[in-house]
Amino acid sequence: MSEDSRHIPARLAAATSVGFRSLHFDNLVVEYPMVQAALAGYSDWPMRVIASRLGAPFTLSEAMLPRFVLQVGRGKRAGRLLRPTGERALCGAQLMAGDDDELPAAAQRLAHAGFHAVDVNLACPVKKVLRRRRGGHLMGQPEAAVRAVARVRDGLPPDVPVTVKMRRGLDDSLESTEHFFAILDGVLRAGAAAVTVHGRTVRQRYEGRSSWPFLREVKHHAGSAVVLGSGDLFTARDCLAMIHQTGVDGVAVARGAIGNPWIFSQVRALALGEPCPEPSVSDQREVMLEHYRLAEETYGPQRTGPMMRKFGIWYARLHPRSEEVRLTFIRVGSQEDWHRAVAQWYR
């Protein structure tokens, strides 16, 4: 998208208040039309928690195999992976799709762990996802895609709802679009709630820009049904302007949100007219240190430190000085080497 492509009409942010209408996955009401999208290696507990907190009205984990739902006990491992986000907030559970027979069960005891809604991945553009023939593989397989959704939501109660993520193909072939389209309406007519669709291939993973015109080309075709779109959003005028220029019910932020889950108030705060300032160092500081609380209660002391390195790079991003911080945040492996850079840089 150029610069122009994401301007924001003047008269956008008076009308959003009135034309932003809440999302509804069968009887499941998402009072606001954002979801933060799965995110393979960030959006567990944690994350969601503090999404939720600071405006996100629906949350989804990463994305699960169906045999290590069904085969992972009820200890710390379970405790840590099959958790919904709490705090009254909605969360879904993503299950990553193969053509395979474990998926129902998986479903059901999604369902029975406490998550809203569970969604279906066919858009992993992981290279080793694919060789496992699923995700993103089965953008160029519509029978089996369609097989997947249905086998889900043959596993659930009526009122557990199933969303589709999907990708525009698997690549820029007319073949691909053809499929696409076949996926769309076999997954709509297995019972899909809403199908959330990133604006790249699968074979682009997540290079090049996200095509919108696709989106609204897919919002058009879907006629009534619930569609999200996703692929870069990574300011708030950039999830307005993707529902003013496409058409899409709503968004689905990926990227835009790992250190930033501000962009949920924000968004809301734009399209109201209301300003909507970067957080302050301060307002960082909080969070970041609330972030890292909750992330030693789910994995313990020992594991915590390495593995929230990289959300603070990505925490850092919006620091007046974000290579410095940045590159502190690099040499991060505990506790005590947490708590320093944060009071080194966000006094």
Ligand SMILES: Cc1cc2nc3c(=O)[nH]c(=O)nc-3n(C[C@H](O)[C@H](O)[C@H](O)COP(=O)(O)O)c2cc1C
Second form
Amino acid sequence: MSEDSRHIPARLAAATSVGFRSLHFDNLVVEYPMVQAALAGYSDWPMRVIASRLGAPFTLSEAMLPRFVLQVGRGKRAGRLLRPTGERALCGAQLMAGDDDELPAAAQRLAHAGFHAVDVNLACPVKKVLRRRRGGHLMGQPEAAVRAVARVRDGLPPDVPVTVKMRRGLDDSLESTEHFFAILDGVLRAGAAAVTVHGRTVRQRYEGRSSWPFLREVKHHAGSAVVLGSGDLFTARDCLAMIHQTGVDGVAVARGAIGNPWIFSQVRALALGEPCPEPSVSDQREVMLEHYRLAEETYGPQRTGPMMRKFGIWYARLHPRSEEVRLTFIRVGSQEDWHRAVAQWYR
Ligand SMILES: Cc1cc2nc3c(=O)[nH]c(=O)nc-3n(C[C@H](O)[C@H](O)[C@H](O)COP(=O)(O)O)c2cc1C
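Having seen the form predicted on its own, I'd like the form predicted together with the named molecule now, please.
To see the whole picture, the full complex is given below, headed by that same chain.
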């Protein structure tokens, strides 16, 4: 697929009604067909709150190990990590799949903490995770993958849906593709309410393009089961183009939402045929200050400065003088630095 063919003209976007369909994860209704994807190191409580306030109808935490979910105490740390997005916002927590007996109990704890759904990660390509036979490793182990999802399903009350994150395979081999479809069929039989498919292989990690033609094949195979697509969604147009070209029920916005939480309202506006302006510098300023405030409330004054640096670098991409702004945020280490950088560039 060529770069250009992924983009659809605004007129066509307005004409497609796909943007309006809600998503149903069993009985949980997500009003618009887009979610904020799981993002390790990013999709923490502050990022999810900002995304949901700006129009993300469903947000996901980063992947957590089952043992970790069970062992984290009941104090501050648990409050930080096991904190649903809140403010009536729908949110899911993600569990890293493996061959763990703790999966049902961990899922239960997440539901008890108030998450509306539990997502099972069969996709993570990080070496350490693969070595421990977790995440993406399971894309090569259909039985173990389906067993992990069934265990999570078993641990949850029926009104809490289980969703699954997959990649299109371990690699490009035929065997990998066969495994993919065996896992897809198996997890749907085991009670998964939806699957999100990242159109890259585990081997590919983040290199090369996400295969949208593969997503089309998946949706065709899955019939009425809910499929969300992932990969290369950097603008609102990309999101509508993926739905339009592949037939998936919805999209999981990942890197495209870091430092650009406006993408969710833009998708909605574009689908409705309404104008969807870029956020002004002053809109950006308000959100960046609020994001810092929420992070400080979560992590305390010492940790927040260094932690927010990476977000500042992503936010800088939207600024008309992005390179200079990026260079300023690279040096941010404290609250004063953040406020100074914002005051300098976002007046
Ligand atoms: C920094 C980073 C962290 C990620 N962490 C997770 C994770 O914890 N769980 C998960 O299922 N996917 C994770 N992903 C994958 C994304 O959810 C998404 O599938 C992938 O980035 C492809 O979408 P994109 O090309 O639009 O970014 C991560 C991706 C990135 C870049």
